[in-house]
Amino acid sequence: MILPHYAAKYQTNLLDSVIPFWVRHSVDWREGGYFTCLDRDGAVYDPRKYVWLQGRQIWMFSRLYNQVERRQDWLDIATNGMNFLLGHARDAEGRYYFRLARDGRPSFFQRKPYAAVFAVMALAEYARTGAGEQYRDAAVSLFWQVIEWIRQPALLGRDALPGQPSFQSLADSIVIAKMALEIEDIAGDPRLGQLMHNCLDEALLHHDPANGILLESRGGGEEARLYPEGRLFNPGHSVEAAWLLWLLAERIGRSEQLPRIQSILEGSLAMGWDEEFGGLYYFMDIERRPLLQLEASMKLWWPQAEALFATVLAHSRTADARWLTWLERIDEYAFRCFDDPGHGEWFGYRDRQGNLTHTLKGNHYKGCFHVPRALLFSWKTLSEAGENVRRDA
């Protein structure tokens, strides 16, 4: 059977290559937290700490401890990051910095809520290790604070300007979905159910039926398509949103939306895939007009990783052969172009033709998250699907 083959492949890549790379090279036992700017062999080329990547790595090692094996070294790594995060990442008003010096001194404040988003996820998952109820309470409290920051950007110093188009971002709906799926079982708050329903509905307002995808921005009135933002399609983000919305719809009992979500996933893969050279593009304009992002045609690690799990999830839920076809295509490209058996982990950046453009394994955007999360989720989902097949036989 093909499913056990992929499950074993992802388990091995996760536990023998990806996670050992971050264990060996990223943990700063002296000052706390994690280095993420790592070259191919793990050498640190920037010692500063990027807060959203601190939260992501705490979440990752906590999840490994909670769902794979209760290894003390994994818990110690998560605790090292959590102590650093809580000790240095917030200002006097509770807002999260984007970047810190190695020793935790503030270095840059981005005025966006995304560093705090991953702090919510980190706190919630770390709480499940048995660390204490205070982490659960902190996760829930910060979750509602992030909601307010998203609704009122001026609270982070991002006042709307009169000439700014009135777009709503897909990212806002998706990060709310990410956080809600993480805290729903520990929140104990009746408001959360309605919020999750609203989040699903708002994300689906980004659906562009003509192309079968999710657009990055919606709104803006009749002039929306005059702006690049109103025409922007990020294949990896649309694919990631599809699997998140799939899980969200299952969680809140909105099965009537699953066919639509499946069509979004299929449309995003079809439109985003480079038929000549393989891989998902980084950015596209739905009218094929010029893009502001000069790196638009590049192939990045994270869209391919998100597509792996999205197709695994779709196939495990439906047993539809089209998802297996997509999985085989994405898996072949991702492991041929990004996996690095020599030093571990995945490379991050290639040009459209597939040539390696950077040797780095991590930077201020690439950390211990998209690849290990996709591998873990895929391995566990495929293993569960295999067990269900055996039980039904």
The other form holds:
There are 2 protein chains.
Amino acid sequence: MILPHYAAKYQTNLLDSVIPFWVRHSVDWREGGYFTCLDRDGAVYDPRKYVWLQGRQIWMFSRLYNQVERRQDWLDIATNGMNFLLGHARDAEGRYYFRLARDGRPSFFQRKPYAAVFAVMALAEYARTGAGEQYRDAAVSLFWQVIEWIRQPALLGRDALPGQPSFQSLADSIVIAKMALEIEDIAGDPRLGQLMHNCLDEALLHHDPANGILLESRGGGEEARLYPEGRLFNPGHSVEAAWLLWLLAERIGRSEQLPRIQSILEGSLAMGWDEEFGGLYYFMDIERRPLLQLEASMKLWWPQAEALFATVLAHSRTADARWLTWLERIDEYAFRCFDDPGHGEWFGYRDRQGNLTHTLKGNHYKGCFHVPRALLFSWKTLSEAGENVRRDA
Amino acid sequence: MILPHYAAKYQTNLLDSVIPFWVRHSVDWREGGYFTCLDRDGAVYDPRKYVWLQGRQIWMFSRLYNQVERRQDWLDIATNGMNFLLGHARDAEGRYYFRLARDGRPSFFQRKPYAAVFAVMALAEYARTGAGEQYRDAAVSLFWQVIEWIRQPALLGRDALPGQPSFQSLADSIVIAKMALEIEDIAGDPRLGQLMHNCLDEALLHHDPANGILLESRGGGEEARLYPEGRLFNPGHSVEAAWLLWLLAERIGRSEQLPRIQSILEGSLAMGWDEEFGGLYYFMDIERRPLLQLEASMKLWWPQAEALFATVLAHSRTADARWLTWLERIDEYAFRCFDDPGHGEWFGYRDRQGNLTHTLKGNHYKGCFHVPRALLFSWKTLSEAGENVRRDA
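Output block for the form predicted in complex with another copy of the chain, input the form predicted on its own:
The next block holds the full complex; its first chain is the one shown before.
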């Protein structure tokens, strides 16, 4: 039986390697919040606090507390982050900064809603630890605020300019799906159901049937393919979107979309995988024209982590052998290239050929999130599937 | 005689390969301005107009017209860019956009002064074609405006936040030096001389004697080395700064600084050069700690182009054999890795090991600038040095 092997492997990697790394090295008990710029051995190489990653780590430790074990040390770590986030991360208008000084003073504002997206997830999951309904209410009200920011980027200082193609970004649908799945049970708002249906429909408008993937941008009319954004394929993002939309479609009873979502997952893996050196690319141009991103051909940890859980989910739901083939391939590549058993947590960055380009375990975008989320979700999904098999037997 | 060989090589590469590429492929005679997102063969893969590169190409074609040959087609290309720049690139407050639609409508505003820096250079050099003193006056007045924007970033929408370390950026000194060298003869303002002295002094405050280089950031006090910015070394930038400061020191009679500038050039080449695979790295951390830039270990065309001219300049001024050794090394690497005789112009991006990662010849930062500037300056400097040798003989 190969699946129990994977379940045990991901559980062990999560609880014996990944989470201990963040417990040992990331928590700033003195000033609050989390360090995320951590070298291979956990040494801090930038003491500032990156807000996306504060929210993500609060969410992760709250989720572990809620779903794995009610360990006080995990809850204390979540609380340490939450107090810091609520104490420092917002400006006078409630917008979230991107970066804070170690002590919490604001350091950089990014004209994007993502720092707040992860705060919504953090508040919602932290509320479930029993912390109090003020966190639940804050999650819901910030959720609706983020929806406004996504609809009106000028509120974050990014004016719509008349010469910009009118693209809609896949990221908008994906973060709405991500937040909605987290707050659906606590929102108590009938508008949310309709929003989730719209979100699924809008995300699927990114489907490019010719390539079987989700494109990063839609709209822009007939001239869309003139622009790099209009041709942009981000394999890890398309794969992450596939599993999120799968869960979303299940949640809102839209199973008629599952075959299409399954085909998107398969298409994204097939097109995004580097047949020569292995791994999912970071960015691709569907017409194989030049990319503006210098790091396009690099192999990052998170697309592989997303693909791990996406194939686990697809196999658990369909029992189709092709997903096991993909899982074996991705698992072999991800653990060979990114796992670091000596020090814990995964590396983040290799070049196309597989040479390690950075020794770091965390930075301003990599924190306690993609790896433990993929491991936790995969472990739990495989375990549930195993129990179902045992029940059926 | 090796030096006449290099002079002829650079002249030929400039006039038979690089400039013809941009003449053939970049000029948008229909809507005005220049395409710069050009693939290997010149195919346009993004028709938008990137404003840094509009100014740079106007400057380059004006300079060719002024210093190489008064060819009407070169002047027409400069005029095409200048009309587009002045017609479309500014907002109502005179700030320069980063990107425009093909037809000139604004598409993206970057909260930085660099688009305007290259407009200053463009206006000043274009004025010298005989185009009229309104361009000279516009260059001088925009120059002083850019100085204000550098001193008060909040004018460009980037508020100073209390938690950000108080770093001064090498880029600020470098762009002031760059502009000042271009407008000094036309400014007619006694403040400019003092500004040039201050600029030299401030740039040299970035000197890190332990490593013999210029650091990207200074200030930040004793804790500066806690931050990635405080440890950041950009070899190509440090090398570019060295030749700019060399010319600046000559221009304002500060020859007492030349030994130090020479040692900075030598230190930057020594530390920045990849002894294993050749070429100057893009970014380095002086304590060898992790870098936030994913593309840090890549080899870009422009640091090699800057190093080419810097070593030509140093050899022409000192006749020291060590500069010829460096020149041979850089020339061999740059032409082997980046020159593309079949289609013209240089490639832009290789990974550390030397694999080509992008086939493009231009994008939103690479245009008609670093390569032809380095070739023109190197050719002219070698020719003048040759004439001096012949006169002395």
